[in-house]
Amino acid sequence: MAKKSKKSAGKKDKDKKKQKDKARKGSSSSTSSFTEALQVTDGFVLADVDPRSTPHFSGDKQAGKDALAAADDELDALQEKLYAESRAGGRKRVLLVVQGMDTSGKGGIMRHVVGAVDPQGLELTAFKVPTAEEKKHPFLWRIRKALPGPGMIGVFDRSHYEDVLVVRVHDLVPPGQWKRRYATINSFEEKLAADGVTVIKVMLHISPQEQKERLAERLDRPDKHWKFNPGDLDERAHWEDYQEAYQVLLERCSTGHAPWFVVPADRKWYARLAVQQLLLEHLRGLDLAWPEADFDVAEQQERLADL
């Protein structure tokens, strides 16, 4: 059974090595990071971006399956890290925000790049339209109930950017109320920022034509009935508001302490290694670091040999 064992082991750890160089293979080398790659900066047109496109990934399909399983492992040992600071008085946790129109993905991120962490050491929040208790109080009220704690990976599906996008494209509200929320968001990003949250913001570009297959495949499939929703088709009719609605928050709200990444959903396997890859190299930066014993490591062997 040992020998049998040992095999398996070795076996697993050559699956893996394989991974990472498939995954090697497939960097591109034209930017340094995913990061770099896909950051809104000055000068940013949405409609510029090919959602179609693959930024700092050269491989295929399967090349960028192989990349995403690669990097499963680092991503539970770093978030595990980040816990493990914030019980030595840590203050460091990191707000995943994901925004996309109707199929642009969200959902597989979920599932396929959140899910592969550690669930204590994660929050997720979906936000839907507010409740009425919510229309009672300002619009971050809610978001600010759901920031992650001291050494928790916080994500919204969805955010208080629906404040901006939804309620801006259906006129929820007037025109001048919307427009100051721009800067409210900003300063509150800051704050976050100034109190160990590192915000990383996504948006999930996809096209109208692929969209549009996707909601054909949901229609077609009795196992996906339950994924449609009439009012998808609503929101469709206001594709290019929307789009417009996107570019205004994209050109005002990525900053230096809270930037937007633009991440070409198309193609369903690129967009989840990229949201994987830009949650990878913002912990990274982090420097997490162990928390050292608050005992004698010692005189606790001593013990435990004695036992």
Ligand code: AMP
The other form holds:
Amino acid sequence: MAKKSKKSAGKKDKDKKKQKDKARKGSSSSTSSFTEALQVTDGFVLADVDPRSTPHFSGDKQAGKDALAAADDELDALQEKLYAESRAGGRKRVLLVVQGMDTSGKGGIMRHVVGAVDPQGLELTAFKVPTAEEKKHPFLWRIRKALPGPGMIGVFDRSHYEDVLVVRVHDLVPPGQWKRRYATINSFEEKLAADGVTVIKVMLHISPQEQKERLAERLDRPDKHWKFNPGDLDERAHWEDYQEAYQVLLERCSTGHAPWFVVPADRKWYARLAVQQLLLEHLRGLDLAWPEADFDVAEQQERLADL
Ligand code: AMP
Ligand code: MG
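Could you give the coordinates for the form predicted together with ligand AMP, as opposed to the form predicted on its own above?
The next block holds the full complex; its first chain is the one shown before.
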């Protein structure tokens, strides 16, 4: 991996420290982590989650933005450590799956959270309507091809869960077929976890009112027309069917080896902070270590001094 340029010390460090002090003020104490606050566990009911809420964070929008900026360096450092471990033979990698209704902010997560990570350590895949080639294969075929290698952070913008979402809502395959997929997905993800993949699945949860506003904005602003897809309105008409499909997959596929996290997403700043913190908490949990030198450091220092 290419060496990164050292950021200039001094003022920048002071700014960061100020940001961190401010950011810390926002963290809430009723839960111990974003992981705990957002994880889908037994008895979970999607309809009970307020899309405007900000679990595990009591600060305002500015505090949230400060906290996001303050954590960039740690995320960057942990990613580099993950990569370094893999160079020494480590198998660990991370797969962040991002799902959500149209306009839920998946693109913003890619730009503002994932975008802060060194691109060399990232493998980002956006899953669209399957191509003719992809349709010839089982639904996990294109997913397997996109899995991150050791040391990498893989990010899925949509995923195999579309195969129990849009496919279920529109019966794109016979019900008998999509019904089997929950179990197929669980055993697939269990094997991933056993192979060193930390799977983090995030659903960005927005309200129908918020979606309406975001779609209206896309129509109002010529610089956002490119983001508008008339098909999004057809999908919006199936809102309740999608919520039900999400409820079922959250119930059936939030497992110990690959849990789901529901992130309230009507406030974009919160959703971005929450996904970043989920990623950070999971990376910290990997207990990453810098690989030991496979050469004699003192000997190399002596050699260098003489050159
Ligand atoms: P976007 O993410 O807005 O670019 O849109 C991608 C579109 O691809 C969405 O409408 C998804 O529902 C659709 N899509 C993704 N995966 C599948 C799938 N497995 N089967 C059918 N449609 C899919
Ligand atoms: Mg779209």
